Structure formats: C-alpha cells, structure tokens
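Just one chain is shown here, as structure tokens, and it is the form predicted on its own.
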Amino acid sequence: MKTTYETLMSIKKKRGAGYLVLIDPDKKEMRELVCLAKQCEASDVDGLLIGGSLLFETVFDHCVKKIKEAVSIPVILFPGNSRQVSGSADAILFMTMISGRNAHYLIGEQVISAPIVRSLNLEAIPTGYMLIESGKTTAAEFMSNSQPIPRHKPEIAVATAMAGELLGLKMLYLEAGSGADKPVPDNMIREVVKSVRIPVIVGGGIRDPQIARDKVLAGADFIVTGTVMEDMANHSMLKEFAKAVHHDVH
C-alpha cells in the first residue's frame, strides 16, 4: 500500500503538479468544511490540507475524522502548532520553519508534537516551512515572530531550500501567509526549484488560476489555495483552478 508521500509523488509525475486546497477549521461550521471537502473531490482537487495559524475550536480531531470520511483523496495535517495534530488524518506535514530565527517553530513546536505523532502512528512529511514577504503582515508572520524572507532576494531563499534538502527534508514549502497581497515570485520559484531535487509546493495569494499556472510554469510541483476558497462564491472556481495546475506543462 502507498504512503500520503507516494501518493503525492504519482500525483505530480502523472499531473505534471497537483492542487491541494486548505481548510481552516475556525473559519467555518463543520457542515460547511464538509460540504467544501466533499466539492473539492468533486473538482478533481488532489488532496486537502487541515490547520492554520490559530485553533479557537476544541474540535480538531473530530473536525479532520469528519472530513477524512467524507473524501477519499488524502487528508494531511498543515499545522500551526503542536494541538493540531489528529490521528484520522492520512499525514501531517511535519514541517521546520526554515527561513526564521525563531526556535520555538525550528525545533520547539516539533519535540512537543513528536511524541503524540509517533504514538498515532501517523505518517510524518518532513517539510521544510519558508516563509516569503508577501506585502503585509500575514498571521504566520505574526504568530511564528519571525521575519519572512525578502521577496526581493531570491538568493536566500535558494541558499535556504539547499540547507533543507541537505538537512534531509523530503519537501519545501514557499509560503506567502494566509491572505497574502502577494504571490510567492516567479523567479523565486523557479531559482529554487532549479538549485534543489526534492518538491516544492507553494502557496498563499494565489487567488486565481492564472496565478496558480503561472507558479506551475515557474517550478511549482504543488499548489496550495486557502483563503480564496473560504468564500463559498469561488467555490465554482475549483475545477478552473484543478485544470489551470494539472494542464501539461512539458
């Protein structure tokens, strides 16, 4: 049987990327993280992330079984700190936050979920957390105290993706912060992608397909939505956004 892992990495050689759409537990009722799940699927999403920066819901748990058994695609934890962690979950990004300076979110956060994480047996990604400047101060930015890296400075952020890749990390992820005014760059993306061999998924102010091709034909191996997809008014837009990442790119 595959793990999330492979199953992640067939979704990108046969797709040439995929899309996966994040769902933020406090941002809505159960019913309607349910319903938006469920349209995902539906939209020939790949998979779905779980978490955010803040969890004013005692509910996590039930909140990600719910989902995990509405849906058959894979169901991984993205999250913001230890407390979000659940064992109906398919895996959890267990992400470093690379680009800061701050401990507690290198390391801290990690040792204090670690052991929960291994007593679930759940499947852990090692991922590599970047955070990039993306015109404003983004709750990521402000819950982790940490500084993203400038978006005018591609170097770091390559010199970054190869400490990750070199410390062991299986995947990178470019983050411009929930409700970002700015994409991720292009040129970043595609320096990064050119200077590591392991994927990079990218998200954050991707609030239409177009954007989300454009970071596709830079390098992306994977697309992440978020807030653009709280308004259930663009929920029309998700098989845009599936075919804009999946459409053959070579």
Second form
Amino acid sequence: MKTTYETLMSIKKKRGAGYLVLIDPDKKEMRELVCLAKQCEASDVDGLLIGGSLLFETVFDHCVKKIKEAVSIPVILFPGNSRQVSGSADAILFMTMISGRNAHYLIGEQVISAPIVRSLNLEAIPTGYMLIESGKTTAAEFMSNSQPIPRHKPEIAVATAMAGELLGLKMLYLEAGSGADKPVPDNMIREVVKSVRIPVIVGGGIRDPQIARDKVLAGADFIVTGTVMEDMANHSMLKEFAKAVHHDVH
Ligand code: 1GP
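Go ahead and give the structure of the form predicted together with SN-glycerol-1-phosphate (1GP), now that the form predicted on its own is out.
Zooming out: every chain and molecule, the one shown earlier first.
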C-alpha cells in the first residue's frame, strides 16, 4: 500500500499540481466541517489538511475521525502545535519552522509530539515550514514569535529552502499565513522551486482561482486554501480552484 507521501507524489505527477483544502476545527461546527470535507471530495480536491494556530475546541481527535470517516481522499494533519495530533489521520506534516529562529518551533514542539506520533504509528512527512511576510501580522507569526522572511528577499527564501533540503526534509511549505493580505510572491516561488528538488506547497491569502493558477505556473506543487472556504457561499468555487490548479499530465 502506498504511503500518503507517495500518494501526494503521484497526484503531483498525474495532475501537474495538487489542490489541498485546510479545515480549521475552530472555525465551524462539526457538522459543517464534515459537510465541507465531503464537498471537497466531490469537487476534485486532492486532500485535506486539518489544523490551526490555536485550538479552542477540545474535540480535535473526534473531528479528525469524523472527517476521515466521511471521505476517502487523504486527511493530513497540519498542526499549529503539539496538541494537534490524532491517530485517525492518514499522516502528519511533521513541520519545523525553518524560517524563524525560535528554537521552540524549530525543535521544541517536535520533541513534545514525537513520542505520541510514534506510539500512534502515524506517518510523518518531514516538512520545512517557511513563513513569508504578507502585509500584516498573521496568527502564525504572532503565535510562533518568529520573524517571517521579507517578501522582497527571495534569496533568503532560497537559502532557507536549500538548507531544509540538505537537512533531509521531504517537503517545503511556503506560507503567507492564514488570511494573509498578500500571498507568497510568484518570483519567490519561482526562485525556490528552481533551487530545490523537493515538492513545494504554497498557501496563505489565496482567495481567487486565478491567483492559485499563477502560483502553479510559478512552480508550486501543491496549493492550499483555507479561509476562502470558511464562507459557505464560496463552496461553489471549490471546483474552479481544483480546475485552476490541475493541469493533468497525460
Ligand atoms: C494557512 O496556508 C494556509 O496555513 C491557508 O491560508 O486561510 O489564507 O487560505 P488561507
């Protein structure tokens, strides 16, 4: 059986790029979260990420389980901290915040969660999380107490990405932050993608399918949207996003 990482790689190979939707358990009632997950699957979304900067709800594990039961696309944890671990998911983006210099998010949270991830036998996908300046202070920036990479300094992003690859990370996540004013700049994506061989996920502040398409054309392997789908009125856009991201390779 394929690992979730291998599944993601085959999605990338087959579809040109993959479309992932972030579901934040804090943002809606359980029923609505499950409904969104089902709509994602029906709209050609390739996988779901579950997580958030905070956690007000005490039912994280239950929420992951319910979503996992409702869909057959990969359900991957995208934890804001070491409390967001659940054995019901297919895998976890085991992230280290390589853009910042706060040791707690580079290795501290990982030390806390590693024994739990191991005991749950959860597939861990080692991922370098790179926060990019996006106009205003985001929750990710505030909560991690770390400085984002300046958006006009692609060379810093490139060197950081290279370091992540040399350290053996399997994916990079270029993140503007949830609800960001401005998404990660196209030229920064282009430069990073040119410099590394590992897949690059891009998310934060993407509210329009055309913007998602631009990020794919700049070289993003996976696109993540979260906030735009919190509004039920936008669910009809799921298919448009999926279409904008995919450029199926035959
Ligand atoms: C946040 O990249 C994700 O971690 C998604 O961002 O909520 O702005 O779409 P948005």
